[in-house]
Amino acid sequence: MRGLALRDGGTDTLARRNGGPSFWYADTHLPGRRPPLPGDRTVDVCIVGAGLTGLWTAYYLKQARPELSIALLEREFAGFGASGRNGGWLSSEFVAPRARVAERVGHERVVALQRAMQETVDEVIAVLEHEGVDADVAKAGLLHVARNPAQLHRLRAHLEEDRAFGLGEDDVAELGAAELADRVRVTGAIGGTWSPHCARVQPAKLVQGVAAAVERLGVPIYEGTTVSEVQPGRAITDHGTVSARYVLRCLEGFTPGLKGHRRTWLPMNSAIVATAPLPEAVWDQIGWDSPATLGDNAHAYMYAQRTADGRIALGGRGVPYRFGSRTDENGRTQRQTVEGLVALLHDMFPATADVPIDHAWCGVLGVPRDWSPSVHLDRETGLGWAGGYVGSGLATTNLAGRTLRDLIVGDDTELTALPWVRDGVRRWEPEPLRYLGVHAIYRLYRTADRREMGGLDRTSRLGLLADRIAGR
């Protein structure tokens, strides 16, 4: 697998791999580079970053206007980014802070906006299986346990807000802790939470087979093009500007890399292990049968999923953010990080104890000001946007790419009425504020996990004083 990298000083012990874009490219191989852009180019509709945002968008506008010329431009390879390492969650949730957009926008838009994110979820495997798009996909739903007192509180709070926000047992169940072991065996569990509305899937196949889809759709992707700046009716390039009516930003994490957009969003960073695959005893005594994906209610959350070829991916925050929003492009993850998350994944299923890990890695997620994500068009200027979905992007995308296509066709509908449709978004403090901030939060949440595992029966007060840092 190019890219690879071993920690600094040797041979690392933890990983057998470390770095490169993804266990997820290793399980596939990477795919060969596609042309750059070949000069300068004018076309209706220029989408810069060939992710998960500008492939539904490019997929979806193409299919509503075959007429549309558009053009998708990306620095390394269709899927690079997020859309390729993440955790394979295909999740209905939608992070942010629901009771603040209900005071803004109404509770009603909340509850269409959740309604939607459930229906995105069957959307992105109905169009997967009309193209034939194999990437390991089920639909087995989204466990979340809570290890400690101070997780079911949050747990049930959560589950509350649920109920008031419309969601009913249908849509998400408690589980006490005897439900969850029958479902799976975590070490200190005493309850729990599953949806329906999650599917597992395997990332690089999906971002892949979108890519292939919308290049038959007729659709040029350019890679190896470095978009340095974005402006109306235009985006300048390495390789010459393409001109265009409609100019559409979806970088995500990678935004920063954009003159004028240091501050936009921060590139936040996230870490995963693989294991090799598990032998029957071990899945056994994990009691890990159906392939719903996994996590729990710490603040410093960890994801995870059982993957079709019988292997854990555990993923967490790892160092959440590099000064300058820089991000670390060839995936390689601090030792102290894999430690961190091999110790996770042993103290959760001490049966693993034995099992070697695979690989590691790491990428960028982007996160807004806000917490919230967010799409947008200017009609006067062209220049639009989606992303900042803090991590919980895989089936927000597609969600993303309709929306977009609706506000470019010029169509109001129940898409382009949800409440994350909208403009103004704030901006991040200038360094070193940004920097000092980010790690005093993730520091707080550390320190509050320990204490609340270590017996405290409440949520620690220094997660309530992150959480307000942060702007949670």
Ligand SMILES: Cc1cc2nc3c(=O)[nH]c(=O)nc-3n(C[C@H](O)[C@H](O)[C@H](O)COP(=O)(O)OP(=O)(O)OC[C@H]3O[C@@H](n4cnc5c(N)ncnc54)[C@H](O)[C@@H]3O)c2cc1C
Given for the second form:
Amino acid sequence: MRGLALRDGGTDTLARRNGGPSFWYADTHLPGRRPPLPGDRTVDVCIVGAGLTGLWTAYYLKQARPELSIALLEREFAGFGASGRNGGWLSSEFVAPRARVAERVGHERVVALQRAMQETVDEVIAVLEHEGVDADVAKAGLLHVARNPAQLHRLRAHLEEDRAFGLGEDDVAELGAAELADRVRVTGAIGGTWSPHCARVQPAKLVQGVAAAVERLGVPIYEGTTVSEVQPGRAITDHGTVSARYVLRCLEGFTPGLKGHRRTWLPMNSAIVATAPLPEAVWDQIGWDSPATLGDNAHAYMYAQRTADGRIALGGRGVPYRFGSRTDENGRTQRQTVEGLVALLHDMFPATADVPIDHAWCGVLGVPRDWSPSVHLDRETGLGWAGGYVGSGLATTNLAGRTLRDLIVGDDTELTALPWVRDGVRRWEPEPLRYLGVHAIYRLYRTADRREMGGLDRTSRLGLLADRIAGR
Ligand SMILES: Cc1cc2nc3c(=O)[nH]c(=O)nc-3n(C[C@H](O)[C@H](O)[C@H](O)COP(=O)(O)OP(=O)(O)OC[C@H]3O[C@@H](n4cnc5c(N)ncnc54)[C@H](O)[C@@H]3O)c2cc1C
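Instead of the form predicted alone shown above, give the structure for the form predicted in complex with this ligand, please.
So here's everything in the complex, that chain up top.
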């Protein structure tokens, strides 16, 4: 980690900037604030949280039923949360364990969900184009690399499952080490896969563009408005109460902040570092010429993108969870997490060793107890939600928005028949079990990753044990 001891606010850090919502906003600018809720209101649909789940829901619902009055309530600003901080993989990946879901709902419905996710990537790109949103979109696919025999074993097992669920060579193809090196040269990579169903995006540009499109449709976004509680027929805020036939909870990793939801979804932390733009000579050594997004097959996996202006943004787990379901303080990332991500960057791409790190930040995603996302609407109470996407929500939020639209409009459609439209699952354990459990799981994952890098040819038993404890 040569040449990286830079100063930020008087503290030595590895990154020139640490925190703030994300590099993506430093790359553009922070949006101006919209006014808060001006007192009590009555609307047809109240949406709590103006991340992509809430925004896409408002977008599609208002188009389907222009006569509906809709209000979006947002504690900070639209796109403040994960939607403005993520790694920019607009991907068809859906996190739920397919085999287990298929046992519950049948093979065909899982295949349908998979196809719907693939179509969603194109749907998002089409809407951005239609709305004139330039979010640095490049649909160049997704590369997964295996950096040791155990990772390769998992990657092939996953590929086998892909085939069993109907994904062909056109959907995901295995790459040998040499084929992979033609696309990107990652130290120690011994194989990989490539799928076309992913686009690289600049998350802040995307979410700000969608927020502007929602406003153009005439839906107000009330910012600086904290919802403390949702009940059938109303959302209670610090600026008044919104009464509504439907109240939708779209808070993802911030869900525990609502009264009665402390243990509904766990706020899992994820962190990213962005380098300065890489000199051409460094890109030449890395050989990552296309904007295909990149991930590995570690238990504590990494994800990365080549940004439109020639940086690497690389993310991973870091400190996974804070006691009592607390969330980060405005994206500021612990030193050990930044060190870990920078070390991984240098390990994968030694040519980046002298490239400064411009920014580090983090955010929270929502993890349900069964690690599977869901969409839900109770027609009697009018309460609904979508989320629990774990780490894969950028495209999924769009599918959620269209599904919530159909549920509210009352149409039985292909979307409302998808298997993630379901009730909630059991809650997370109370503290300190939650904290001890999540930290134990990630300690096991990290040890398993270290052992596998040491040469195991199968998944480490510790990794399997962590999966069992996690309930994945
Ligand atoms: C670091 C990181 C990297 C990621 N990388 C990827 C990726 O590359 N690809 C991918 O598919 N997914 C990724 N994800 C996940 C993805 O970003 C999320 O799943 C998705 O953005 C969730 O959108 P959302 O609208 O449900 O939640 P959020 O975007 O978190 O929105 C929730 C909103 O609710 C607001 N809010 C919070 N509390 C209250 C309250 N009490 N009252 C009112 N408003 C409130 C918040 O300010 C926020 O704006 C990543 C997530 C993180 C954190």
